[in-house]
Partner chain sequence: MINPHLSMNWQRVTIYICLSFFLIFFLAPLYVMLVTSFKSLEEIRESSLMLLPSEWIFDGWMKAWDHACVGLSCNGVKPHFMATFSITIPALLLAVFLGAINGYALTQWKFKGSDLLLAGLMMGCFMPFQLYLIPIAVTLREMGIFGTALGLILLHTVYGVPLTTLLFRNYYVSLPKELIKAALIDGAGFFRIFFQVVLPLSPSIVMVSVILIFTGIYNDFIFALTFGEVGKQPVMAALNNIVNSTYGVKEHNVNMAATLLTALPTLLIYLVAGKFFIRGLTSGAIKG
Amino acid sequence: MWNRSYLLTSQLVLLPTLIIVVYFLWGFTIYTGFLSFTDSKFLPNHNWVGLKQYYLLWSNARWLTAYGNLFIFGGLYLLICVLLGGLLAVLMDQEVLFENLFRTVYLYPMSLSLVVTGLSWQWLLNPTLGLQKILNDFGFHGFALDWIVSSQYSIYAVVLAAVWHGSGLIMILFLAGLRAVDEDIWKSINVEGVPAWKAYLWIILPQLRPILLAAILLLTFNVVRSFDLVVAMTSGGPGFSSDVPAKYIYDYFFSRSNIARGAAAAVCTVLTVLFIISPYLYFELRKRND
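Next step in my check: the chain by itself in the form predicted alone, please.
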């Protein structure tokens, strides 16, 4: 009887939180999807127009650029962060001298907001103020680093700043996993005489797949939330060359007063991310359950 009463009390305590999550997360998500089928402008309305907003969205050159940048930015960001973070974790796992100092240095970017990161890299890559000017003043007149003002390379400048900000977190995740590896495994590796790089590549790192899953999820969230970094660093320019869906959605929701178009872009962005990551999540979770 006491256990049943305790269970009922715990459920009642969690009920307000559940209601808030359902209403503000799932409720607003569904409502945003509904608005994408209306002609809402400055304020929401329920005038149903079918797929008109999606047709106009995919006919918009700016959206096509922003949508393409989602794959460029997201793909490079995930790949480089995982590889660089994993490599740094392996190096740190070797207990290098001044390990605590290096760990602090690598984690320092995580203490900065994406806005501060974007502004810092904007100054660093500015041809008239940053690294290019400094080296030119020292006599290296042929050196050029104008990615941030180049419509061809501006999105790669954003990737560079994002990797600098996010790779430290991935390093710590992998390092925690490496430090938790059973010592008996390392003893067996040493007895067999397996080189360290082969041991990490084929024995140790494959055991860290749950950590890889967590890292990919965290990085994916950052890809979707790339608005701050892009606005602070390039504001989507030059032109719309470094535009991303998050900034496109913000502009149509607030600057252009076109809620329906922004909602359609939001739906397409979320569905794209889910379509890409769901097979991997399903495969990993299924293997863990097996």
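Now the other one: the form predicted together with the partner chain, given that the block above is the form predicted alone.
Lone chain follows.
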């Protein structure tokens, strides 16, 4: 039967993809997980040491900072991107002139790499070069914006750059959602005389929950991959104050020659994110299927 030969071809065509899935995605994940139970240093080895690397990891001050920063960075980045993106989308939905101009400008950072983003904000936030100097020169002598060189606030500088890079995407997602809202809903809102801000807050935005889900997933993905931004902007400094798990893992793999510890950190990071995101995902998807 011709059908069988087509299915066989289909399987053959998907063979490289099967290799990708089994070897490069899942095989690699499992192998890295396995390495976290060994004492691999400069090269991977298979000496089983149980949970030793995890004990060492969780008693390491640098890791605790990096892990804490995952929450500060991730939490603020998600929150601000969603709020700012939502606000911009609502503003853009008011039949503004030059909508294309605004949209193009808000979204262009998405086309730039995180390295470029990190470098440009490194300059803007540099106290002797950027915004602080500009405002001081204008006569605001007390104005201080030295987050990037402060071990207390450097992670917030990274948040600022990340928000700059990512909020346009959230804006465009929400805007697409707002444009898809049924005309009739607006008609009845207008008939009832509900103020616009109330209408958005209580009627329109709650309808965009599926979009919020997509936005949060996309942003979470960026949080875990925050390596580029941190390296370009602060290199994790001053000290280790703006370190994040992505950079910690990388350093332990390649400059500290402690592969097993890096692998343990990678496992902990992925598990943390899965642990936070899956209840939300489960809840939302179940709701959608109902």
